[in-house]
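Presented as structure tokens, the chain that follows is alone, the form predicted alone.
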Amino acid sequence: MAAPFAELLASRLNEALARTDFSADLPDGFSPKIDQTQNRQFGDYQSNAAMILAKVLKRNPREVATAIADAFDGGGLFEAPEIAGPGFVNFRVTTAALTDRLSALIADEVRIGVALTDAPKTIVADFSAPNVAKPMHIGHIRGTIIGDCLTRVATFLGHRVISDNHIGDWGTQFGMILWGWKNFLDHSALEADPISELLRVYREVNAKIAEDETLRDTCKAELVMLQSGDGENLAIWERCIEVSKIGLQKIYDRLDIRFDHWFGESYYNERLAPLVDELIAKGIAEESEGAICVFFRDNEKLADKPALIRKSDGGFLYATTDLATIDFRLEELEADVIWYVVGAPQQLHFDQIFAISAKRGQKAELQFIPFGSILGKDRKMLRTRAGETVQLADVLAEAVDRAMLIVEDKNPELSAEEKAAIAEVIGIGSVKYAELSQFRMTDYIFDWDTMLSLKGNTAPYLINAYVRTRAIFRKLGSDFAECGEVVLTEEAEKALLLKLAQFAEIVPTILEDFRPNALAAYLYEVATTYHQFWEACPVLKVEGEIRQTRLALCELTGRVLRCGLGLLGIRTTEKM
């Protein structure tokens, strides 16, 4: 498979740069940018080379656009470029490539043009982390489906990733979860829904404590207990985090998202206290106030802000297990890279960890990707109208349920077993998308009638689009055969196949700041254009090479949406 256009555009730009008259003057390492033009009026990609060479030579940007323009040779690939406006270059694919480019998409059926990384990597994905005994929220959401779009994506690149659930399982919490066990648990509710018993018990021990202060000393010592070791305590714990794992299993099934391990807190138990000791015996953390620090007084950011790894009544603290967890990951798991898909709250804590680890000397590359929150109507964080946080699986059950409604209403002939899969498929389809669609640290606006819509930028639409892509099969009666030779008569048609190229181009971008939101919005701008193209190009009404390039381009329109919402973790169906 040939490179990119784009990077074609590059390499080939950089050689008419190397044949000008100022090639001499040419910054080190100056490499021109390729941007994809917004309105293909002004040609299919651009650069402001040109622009930014003349504020460096000090000459005038449209006659330096020119001099590139004259050695440019576009070798068959680009027509003779065009300037436009203050000294922007325009570049058109010729025909000839793009015919040559349908036929090689066509034969690449798995990667559509996408070249593995030339560098592969091990990298140990950690997010989700849900608090064991506690029902996941919509709070949740950011974190597990980022985190999954993220590890689709590096997998599909050709790098190792490694996901793991580093669910919190050991704290403060499990001994007023113990003492509630003992004293008000139901079991036959725990055997329906773990989760949900595990929190009722959760919340009315929180409602004795109000009522009686010296309970929560009794909690205290359940938890004691438990640290001890003591048998009936670690027999209740290992059962409490059994019931919550099947419990948050179903959450994750329901949304396709799977992990390699569930490594929680309580996994690191044992590397803590040898930990704390070799960070003391390497001058890296210091006695203070009966506590043990680590101060970062050639750290500007930090100079002020110490990390605490362990208080001074013994216990340890989230840094410290977050420290034990990479000493594992690099040693066991052999990670290159870390990544830590967690809300943007937490920043200070990973600047923390993560200057912890150099001043340690390991070398993993340690990589923090926050994201913003979910908020209501009222831009406030979205609560149920008693005021309490929306649990993700009421979220989940109501997409589908809402979803039914669509399919019920465009749909009723087909069968129930029928419109359940597609409502399925549409319900959780939206939910993701409503996230991924949105650049991660951005706040934004849970609505319900928004991301269900079959108009705009939303799931539905772009799992219609594929629909349609399918359907045109159906009505041909067989699957698509082969491309035979291609002939592009019209620019709806050019300007599809020019879209469809351009996966190739965005894939390998969208972990260069971690931005899934991009590649929902190229998928969005497939289905725009492929909808053009339906409006402008009848397929069966016409016969012979013409209607097999466009067999080929709703082929090609279907691999790539169903390839492209794949690695955003969102499913497609046939019919809708």
Contents of the next structure:
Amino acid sequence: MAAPFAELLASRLNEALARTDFSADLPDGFSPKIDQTQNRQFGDYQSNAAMILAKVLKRNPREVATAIADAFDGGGLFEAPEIAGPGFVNFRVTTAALTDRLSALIADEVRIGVALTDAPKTIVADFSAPNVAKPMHIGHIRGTIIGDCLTRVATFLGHRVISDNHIGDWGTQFGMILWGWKNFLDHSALEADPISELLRVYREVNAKIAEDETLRDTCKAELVMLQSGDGENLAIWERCIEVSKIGLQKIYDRLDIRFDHWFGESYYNERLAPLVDELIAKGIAEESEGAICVFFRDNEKLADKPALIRKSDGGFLYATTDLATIDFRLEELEADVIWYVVGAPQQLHFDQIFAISAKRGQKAELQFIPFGSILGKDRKMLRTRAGETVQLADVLAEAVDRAMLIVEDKNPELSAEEKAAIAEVIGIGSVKYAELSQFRMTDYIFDWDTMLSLKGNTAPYLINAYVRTRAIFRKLGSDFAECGEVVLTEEAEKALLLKLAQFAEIVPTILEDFRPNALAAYLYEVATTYHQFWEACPVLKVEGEIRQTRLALCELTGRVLRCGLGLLGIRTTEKM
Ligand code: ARG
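Mind sharing the form predicted in complex with ligand ARG? What's above is the form predicted alone.
Complete assembly follows, chain above in first position.
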């Protein structure tokens, strides 16, 4: 498979620069920027290199652009460049190159042109990580969906990704849960729906504490007993984790998400005391008012924000666990990179543990991948009518119910089973897509009507575009066979093919700044470009090579949509 057009263009442009009369004066390491154009009127790709260089060379930008254009050799892949505006150089892929690319992309069924990385890494992806027995609120949905998508993309690019659900299974909430469990747990409710029952107990204890503050100490005593290894409390704790994991797994199954590991916080308990001792011995941590802290005196950002790693009562903290977790991931999982997909409010925590890791001389690349909040239509934190945090499981159930209405409307004659399966794909896909089509730091508004709309940048629209590419072959009465002779005659065909070929350019960029939304935006463009092609180019009404070509374009569009949605963690369906 040939390299993506943008890459081929970059090397030809570099060769052209080397042939210009100013080649000796190019800034060191200069590499021209190449952008895909939004409007094909300006060619397929555009470079502002001439404008940048004109400043350095103190020459007229259009003159520099002309020199570049004159030196450029398209080698049959690109037409002679055109100069536009103040000094843009516009490039167009030749019809011959597009024609060759169509058969090559069709032949490359699995990768569709996307190259494997030449620097594969072992990446530990830490995402989702809810706190057991505490409300898993809708905010967790963001990290869960983004983390899963990044995991899929990195895996597709050839990295070794290890996903680890670092669940909060050892927090102070267990004092409350233990006391509540002993006093008012409904065992049959626990069997039926562990997450809801534990949540009910948690909320009930909270309400009781609000009435009677002394209960806080009762709960604390339960926690201390657990931490000092009391048999009964340990048994309850274990059972609590076990049922919670089963409940969580149900949600992950529905979301089609899997983890390689569930090393929760408690997994590191034994490592905390020796770790703190080691940090003291190495002079990284020190005592301060009975507690053990790490100071960052030479770090401007953190100078007045020491990290506490052991409390004066001997208890360890969230940060201590995360430090032990880094050791484990580096030593046992052999990570080169660790991703933390966690809400933006934890920025300081990660700044601190990353700074401590650097003090320890650890070499791994630690990446905090934060995200913003999900808001209700009133632009406040999303809550239920009763004012409680919105439960993820409820959101998913409602999404599927609402998707069912769309299916009933579009395809009432399908069997009940088929309808249910399609509604599941569309409902879950809509929730995921609403998330992934936003830049992760954006605080976005959770709105059912927008996310389930059949028009606009939504999952139903994209899945429907995929379904349309499939419907053609059902009408034809046979599956896509092979490409055969290709002939591109219409502009709409070329525009579509160029877009499809750019899948190979988009996918690797997703990891540059962890932007699944770039892929979502691209897929939306694929769907709209396909729509334009569809309006302009009849498929089954034409014959011979033209029909062959158009069928190949339909097939390739379907593959790009399915693969691209798959990277977002969204499934497709053959009918809708
Ligand atoms: N349990 C934490 C929370 O719900 C998130 C954990 C993120 N991962 C980590 N290694 N700290 O806020």
